[in-house]
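There is one chain below, alone, in structure tokens, taken in the form predicted on its own.
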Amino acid sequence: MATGRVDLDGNTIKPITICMIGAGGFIGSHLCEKLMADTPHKVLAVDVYNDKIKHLLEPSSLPWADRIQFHRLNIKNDSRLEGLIRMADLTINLAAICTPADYNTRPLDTIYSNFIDALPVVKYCSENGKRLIHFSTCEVYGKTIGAFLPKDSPLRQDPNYYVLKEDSSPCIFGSIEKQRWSYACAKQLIERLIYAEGAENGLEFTIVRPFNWIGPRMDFIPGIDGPSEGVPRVLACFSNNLLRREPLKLVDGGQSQRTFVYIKDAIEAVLLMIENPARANGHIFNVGNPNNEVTVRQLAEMMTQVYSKVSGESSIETPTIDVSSKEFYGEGYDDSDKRIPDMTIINRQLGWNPKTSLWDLLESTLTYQHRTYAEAIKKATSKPVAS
């Protein structure tokens, strides 16, 4: 762990204690080992699991052992919450149902996942005078201006009309039947709750808006390391068919286009609003990088390249096929065109560029998931047989 850091101002950087809900999942356990290994923080770790944080915490002889506490905890009804943030400088929201598939088959699930268990974590903050930095998402933005113009309009070129900008650019949303935008309603809501207290009772808090934050650890073996019904995010569930050797589904055509970002970048970021308050409090940031952009097509060719050079394996016959969203996610299903991340206040404010290319945060992952389900797999054959 670095001594002597300070902050973009020059100013040394003082330990804190920080809540985190949601330590337990593929970013809060990257964060906590950013913290963990270049920091002097403290971390009052809250999740209902710590499977993905438990080389973290064991053995005690590790040399962060009185930096990290894990709480076994729901925020939905558990009293204890607030005494954690209470003890904490700082508290960073996590927790989130952020699933796809689960948007149009749990809509009730979603708004209360994302707006009403989010209610009591702003209100404690709030009240007692603490700071919070809170994950939203670029689901906020819902659908570009562009894509309600003509598909041969030259406007449809023009960046103004595509690339996302936080403090400009409009939340458009489908039609309420179309129940995959409750969660970025749900999101929406709890973003403007939070300026509000900002506004009225002088809350500090940022607003983090991550744009498809990829690498290991995410969840994409169903029952392995992710829940085992449902449809994870398009990278998971990408790499789950390439782990089983099975055609990538391409929804409606894959056209859509994403951008990704590698964990270790955005987490970099995340790092700067935490240690740079005076930068970042009243700011929404978005963290992306507009320099890997493509099609969802794109990304599944790419994706199948990258596995075979990984695991050695050559592509099946046939590697992808196309679907309906209706079929591969149920009715009321819509989507957003293009997610591009305008990167104007996140430089500006604490001069953050993401680093790493596509190609290079996909071979990370895909190596490590190959690694893991290869592991697993071993394991699960290796299992003796009752007599």
Contents of the next structure:
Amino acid sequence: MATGRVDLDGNTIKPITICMIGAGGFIGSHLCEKLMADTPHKVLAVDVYNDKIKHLLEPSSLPWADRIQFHRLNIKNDSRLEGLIRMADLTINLAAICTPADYNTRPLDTIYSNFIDALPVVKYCSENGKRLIHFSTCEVYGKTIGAFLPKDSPLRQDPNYYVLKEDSSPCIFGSIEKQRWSYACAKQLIERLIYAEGAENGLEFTIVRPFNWIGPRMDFIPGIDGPSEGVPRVLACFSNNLLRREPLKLVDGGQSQRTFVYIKDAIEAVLLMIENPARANGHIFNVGNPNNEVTVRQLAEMMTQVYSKVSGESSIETPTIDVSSKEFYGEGYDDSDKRIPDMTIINRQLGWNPKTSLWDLLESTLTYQHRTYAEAIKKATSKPVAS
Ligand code: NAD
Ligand code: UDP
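Moving from the form predicted on its own to the form predicted together with nicotinamide-adenine-dinucleotide:
Below, the chain from earlier opens the complete complex, with every other chain and molecule after it.
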């Protein structure tokens, strides 16, 4: 662990205690790893699961053993939450239902998880004068203005019609029966509530809007470390297809566009927010990589090539198939057309820039997927030998 570390203004960084809710998830596991390896801070890690941070909790001889504690609790109904927030200098809230397959099929759970369950966290931080970093989403922007222009309009090429800016872009969601937007709407309302707590009651807050952070430990591989019928986010869906030598499914032709950022780059941004409160408080930050834009179809093609390289297996004859969103996600699905983050605010406040190209981040992530799951998939799919 480094000593004598200074913040962006040259002040010595003092060790703090962080209450991290949702620490056992994808982002939480990487953030805990970073905090343990490179900082002196303590973490009270709160989650209902700890599989993804087990390697940080055991054995007790680990160099950071006295700086991380796991508290298994569900923030929906546990009176220990306020005590943990009070013990900490900073609370980071990552807890959420955040897989699109749930938004239209479990809209009540989605709204409760992303709005109602976050309310006590905001309230305890505000009442106890504690700083809060809350994880929202790029989905609060919804669709781009450009999506409503005629297909052949030259304005579609104008960044004013698609680049997403924290302080000026509108939030454009579909109609209520498009339940996809239950998540984005709940996240938007909690953002507004946090902002209002800041304005009226002086809550010190930072809101993070992740733009498709991807990397090792994201979600689960259906039938291996998650339910067989489960539908994770696109990285794990496509990884699962590649591992099983099945065609990758392109929802509605895979025309939607996304920018992907490597989890390790994104974690650097969060660490800057943690350690530079004077620069981060009161801000909403886009965190993404505008240089890594692809259509979902291009992502599928690139992942197929990268997977061949890292696994040494040739790709299958029909690497992709088209599937309708109704078939794949069910009634009420809708999609964000394009997501390019504006980086002005995070650049100005924290000087952060992403570094890793899409090819490189897929190479390290798919190497991990292959190493972690290929054997288990082989075992699960091999037929018993006839006696
Ligand atoms: P994740 O599902 O891997 O992690 C969320 C964690 O929260 C899980 O470990 C889950 O068990 C925990 N949790 C949920 N409800 C809980 C409860 N009631 N009590 C205790 N723990 C609970 O998701 P992630 O990708 O790590 O995302 C973290 C946050 O970032 C979420 O708020 C999500 O909306 C936001 N986000 C992430 C991305 C991304 O690219 N990964 C994009 C947009 C937004
Ligand atoms: N998608 C796809 N095939 C899959 C899984 C997802 O075509 O097997 C598409 C999905 O429709 C969306 C994009 O990939 O357009 C990204 O989906 P993800 O679940 O990662 O979340 P989102 O970026 O929409 O929040």
